[in-house]
Amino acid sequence: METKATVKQVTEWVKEAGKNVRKSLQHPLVVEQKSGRTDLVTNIDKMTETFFVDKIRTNYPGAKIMGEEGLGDKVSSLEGQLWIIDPIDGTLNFVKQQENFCIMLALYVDGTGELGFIYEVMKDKLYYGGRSIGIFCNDEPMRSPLDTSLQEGLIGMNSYMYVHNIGNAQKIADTTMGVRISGCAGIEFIQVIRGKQIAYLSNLAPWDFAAGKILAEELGLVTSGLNGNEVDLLQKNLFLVATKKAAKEILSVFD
């Protein structure tokens, strides 16, 4: 696999998928519930995942695919090439606001993150890159954010964790200058890698964090489980992305 060629190819895929999603908003959505009334899936989630699965199957026939809507493979091993897809991250926002959602795609090889893509669809901003090429926003190189402490910045957090004080989440939040809740993991990752927030805490499935993890680590940020351990790409994790200073403080408080 030639990295630059893959980046160009996948960038084209993501931009085409985003264009299709924007067009879809001109028509009524078909909305279904998954686990409950706030856990939604639409015909556009499924259409977008199908689009990526078809592209990957055609161009990388030996690869495995993990997608939120289950249209790829049943993945039980990280061996080989693994593509992880979140066709619409922030589906509730997509349905109710028609903004504040992302398309996310990541490539891992033998469990190591190679390339990540987070596309903020309605703003037409694509954050992408990997460990061999650096990180970019719409082709402009990004710098590592400042290593800011917990007291000096804003924090993004899962609303359920905050309201129910999961693992001392409220104590962590009270140490910061304020809490921000977007309802979209991709947007939260963008805020952290841009240095607008010093951390993000949530309970995330692999497709929620796979792309953001690659981008964040390449920019010198910390990603881990909230127990301090490495995250598991095959299951849900209590997940942290933060500056080094903030991560140290959060992990000392989280219980």
Contents of the next structure:
Amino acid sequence: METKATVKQVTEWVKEAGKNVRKSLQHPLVVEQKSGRTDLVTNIDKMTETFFVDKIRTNYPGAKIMGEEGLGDKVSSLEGQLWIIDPIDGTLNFVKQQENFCIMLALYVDGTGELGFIYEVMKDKLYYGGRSIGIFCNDEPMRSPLDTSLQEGLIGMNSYMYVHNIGNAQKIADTTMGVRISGCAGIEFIQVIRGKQIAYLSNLAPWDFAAGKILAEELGLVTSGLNGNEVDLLQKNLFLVATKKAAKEILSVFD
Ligand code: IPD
Ligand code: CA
Ligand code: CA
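Hand over the structure of the form predicted together with D-MYO-inositol-1-phosphate; the form predicted alone is what we had up.
Whole complex next, starting from this chain.
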């Protein structure tokens, strides 16, 4: 795999997918419930996942694909090349606000993160990169955020964890300068890698964190399970991304 060529190609796919998503907002969405009334999928989630699955199958025929909407493969091992797709991250925002959602794509090889892409569709901002090329926002290199402590910053959290005080989430939030809840994991990762938030904690599926983990780690941030262990890319995890200082404090309080 030639990394630069792959980045160029995938950037084009993501931009094209985003353009199609923006265009789709001119027509009524077809919305269905998955596990309940707040877990939605639209025709555009499915259209976007199909778009990426077709591109990957054509250009990377030996690769495996894990897609949130199940249009890829049934993946049970991390061996080889694995593409992980979240076609629309923040579907509730997509349906209710027509903004504040992302397209996310990641490439792992034998379980190691190679490339991550988070595209904030309505802002036309693409955050991407990996360990061999660095991290960029719309082609501008990004620098590591400052190692800010919990007391000095804002924290992002999933609303369920905050409201139900999962693992002492409210105590952690109380130590910070304030809580922000965006409803989109991709946007939370963007806020942390840009140094606008010192951490984000949530209960995330692999497609929610696959891209963000790669971008965050390359920028010197900590990612882990909220038990302090390495996360499992094949299942849901209580997930943390944070500055080094904030991660230490959060992991000592979370239980
Ligand atoms: C969801 C969003 C949300 C997070 C959920 C995710 P989806 O993704 O990222 O912010 O709290 O855990 O499932 O379903 O809209 O792709
Ligand atoms: Ca999704
Ligand atoms: Ca998601």
